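One chain comes next, on its own, written as structure tokens: the form predicted alone.
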Amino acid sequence: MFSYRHAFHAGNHADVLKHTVLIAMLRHLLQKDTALTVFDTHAGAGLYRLDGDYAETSGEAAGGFLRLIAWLNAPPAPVKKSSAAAKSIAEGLAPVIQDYLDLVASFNSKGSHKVYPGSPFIIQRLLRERDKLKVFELHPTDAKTLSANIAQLEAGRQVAVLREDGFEGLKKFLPPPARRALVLSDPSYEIKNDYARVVAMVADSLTRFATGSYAVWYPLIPRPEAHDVPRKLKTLATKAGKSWLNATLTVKSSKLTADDAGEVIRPGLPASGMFIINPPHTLKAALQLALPQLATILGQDQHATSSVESGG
């Protein structure tokens, strides 16, 4: 159960989606004076080197954050029939994408793109002194690394690192003292029952603290459990009378292909989504502008696309 290491996937297209949405949510939630508590149920190591062994082994950042940087430094020549998204990019990146890029840049020296912040560091960078962050990580090596990385922030009691199962550990903290919270949950889903557990966690959390904001990342892969996640979360939100938003980013086809020798080539992660319950009212319009741009820049074939749906 401890095989997954996010260091292999840091900065990939799923991280671009997840962190763009996360930053946009936090910017809105932190406009209110009341203290905010943020929970990260699967925090990973917190900080990653894109020139390190893990990231270089997978090369996934090259299809995500680094592809975005490369595109900006050397945009492709315009085509005659440019899409609406391409035209909007020519007029300037969507503000939430630029905000994401600026925040990642703040962890690097000028012109460098070697350090990639995970969700805990992105969250902590945006929090005010009165806000709190609680991060959960069960993987023994990543939990140790996370603790060491967080210690460097000298954030004192603002950040708590909990070496326990985030699905279960979250329960004892809801509702939070100030009655304002954002819960981010992005399990690896390498364990099949993660799909059911993330839905069960949200269902339980809504009974404990119905006014919290809940953001769930999920992969879009050819297995029914993955497609069940947004459908079940939508049902939960609807039954609870809560607003919801579902944002997806697809960069390539999910179909299996074969090489010249007839060996099956698996496409890797073709798409992912973020499902939010009680989203900021500004989020939908921001993502409707940003996600088509990301699909255009990060797309690897003609199947690249994006969607933003909402209800409640």
Ligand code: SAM
Second form
Amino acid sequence: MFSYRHAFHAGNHADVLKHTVLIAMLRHLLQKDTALTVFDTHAGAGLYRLDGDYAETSGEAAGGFLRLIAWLNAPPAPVKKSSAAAKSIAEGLAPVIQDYLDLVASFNSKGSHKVYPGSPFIIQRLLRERDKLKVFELHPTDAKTLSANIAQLEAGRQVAVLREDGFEGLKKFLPPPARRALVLSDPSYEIKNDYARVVAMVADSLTRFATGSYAVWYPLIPRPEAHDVPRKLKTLATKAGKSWLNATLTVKSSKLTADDAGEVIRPGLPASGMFIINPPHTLKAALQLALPQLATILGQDQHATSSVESGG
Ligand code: SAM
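Previous: the form predicted alone; requested now: the form predicted together with ligand SAM:
Then the entire complex follows, led off by the chain already shown.
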């Protein structure tokens, strides 16, 4: 059915962006006493081993989480010393990046980086007893692994694993009982229709529950559908009179290159974004400090950059 398995990609630069934003949003939303319900419409397997077979096959964490760790342990000397971001890193890592690193570290024994938590585990780690988490995963193998991983948490009824379509399944839960929710939607986009479906899901959700916070991850690749996602979400937010924030992280050029024999080299994922509707008011400033630092550390060529745009 599906060929996408997140284990190949766990800890890559897209995960660093997504999980840093996710943690920053949760920290803010959990400051209020009222119970929060978090939905993860595309959950993955929950926990990954960075030294496992999948991760080693592609080694994508080496360009993301592990690159961040290596850089901090031994910053490379010649890295654009004069750039504003390099100076700001020298003055101290942005608090939201430090928070992300500390949270991943809490899943590992001191100094080791073997385990990488996926979004369900990151979310659950931050929730209070009164909060709820509902996670959707359609891939039969990943859903089974996720259920087994979640069972080990002994979180009881706090966490529900649903083996169903997250785009559709979300509908029946909105609005949530205490009318406070964060929806994370992180499709794999292996089916072209996912681009349209994620936008339709947010449109439908806003009619059911306009005050929820929605966070959608999307790839920034040379495909019109991918560029439509933030554009269409911005239109939806503006029409609904809701505030929005669009954060992007680019680590390299998206151009195809050729090797010595003339064979085309595909660059792999060059960039991605997180589009948020009803973002916490603290998020923009936090990301304006953090994202240039991430672009400096994770950047692979002179095209590395970041952006934070907001409105509403
Ligand atoms: N959110 C996870 C994280 O940050 O750790 C990673 C999720 S991965 C990018 C996307 C997942 O969605 C895959 O595990 C895939 O099997 C699953 N999936 C694909 N289509 C789905 C659908 N319609 N509903 C629910 N899950 C789906």
